[in-house]
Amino acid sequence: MTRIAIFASGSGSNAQNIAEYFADKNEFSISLILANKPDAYVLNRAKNLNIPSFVFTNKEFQTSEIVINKLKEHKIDFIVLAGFLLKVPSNLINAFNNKIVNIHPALLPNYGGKGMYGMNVHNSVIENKETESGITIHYVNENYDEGQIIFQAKTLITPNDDAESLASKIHILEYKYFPEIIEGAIRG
């Protein structure tokens, strides 16, 4: 059995989605999930899903093994990132080479980086007037968005759309595309 984490920074509606896309696959766990605010609605998903939480700070998981040695107590095989705003460091990296996966609510390389995540990124996207946008599912590597691209989906923008109306064409590729990738990221 494949045991996945989660790792969420908000209200953790694509960490529901992939819990509830799992939970009737017997090859696949979801194991644990994990925030690094202590008031994230996902943690209140995990509790209502029956899924093991664990709450951590930015500074112990930036400079200490606490993040590492709960995923080694729950035999973490894969880490999946839904929501989750900080850079991971690179000791999770190594310890989770080419299995963490993450996505981002636009066609990476655009619109990635430092800062631009959720509404950050609808609003430039707008801004900018560009005729579509999408979702990248991504491998994490060491940089913001750089990681070795998995999967894109794309969805056109019409004249009439703003950041709100354009976030909701992302949150529908989100939950349709994003559990089977990670399937398929898992199986190889």
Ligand code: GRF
Given for the second form:
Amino acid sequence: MTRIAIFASGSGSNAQNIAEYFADKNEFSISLILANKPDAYVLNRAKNLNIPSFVFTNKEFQTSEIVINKLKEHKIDFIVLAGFLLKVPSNLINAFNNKIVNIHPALLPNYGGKGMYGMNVHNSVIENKETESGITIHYVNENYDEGQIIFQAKTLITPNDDAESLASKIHILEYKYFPEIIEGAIRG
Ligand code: GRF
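Return the structure block for the form predicted in complex with the ligand; the form predicted on its own was the one displayed.
Below is the entire complex, every chain and molecule, led by the chain shown above.
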């Protein structure tokens, strides 16, 4: 049984989608959902999904073992970042070497790095009149959005698109591909 933890900072629609995908796969368990904000809606989703959750502060995450200890307590084998906005500290990277994946709502290496999250990404893509965007799923290292890329999917951008319509197109790709790419990464 592979026990998976999901980290999120906000709504958690991807976290819910992933939990629903794995719900009937008895080789996997979404065993813990973690957030760095006590008011993150993902915590409501965890409660509704009957998945244990854990909230931590940015300071605790960066300077203590409290999160790693919680992951060990739940016997976590694999970590998924799904809308998680903090840089992962090296103690966690080292404890879960090549076992942390992230999804970014653009075609890395473009439109990545510090500050490039959520609507900031889509606004930049539209402002630059890109004709396509997409998602990138990658392993996580010490730097924002720089780990080995596992998968990318693209969507075309039409002149009628704005940041909001692009965000919707990106979410469709995320919900379609992220769970199966996670499963593939775990199976190796
Ligand atoms: C998604 O667009 C994801 O690509 C990015 O943050 C957003 C999270 O959305 N990393 P949600 O919290 O899963 O709804």
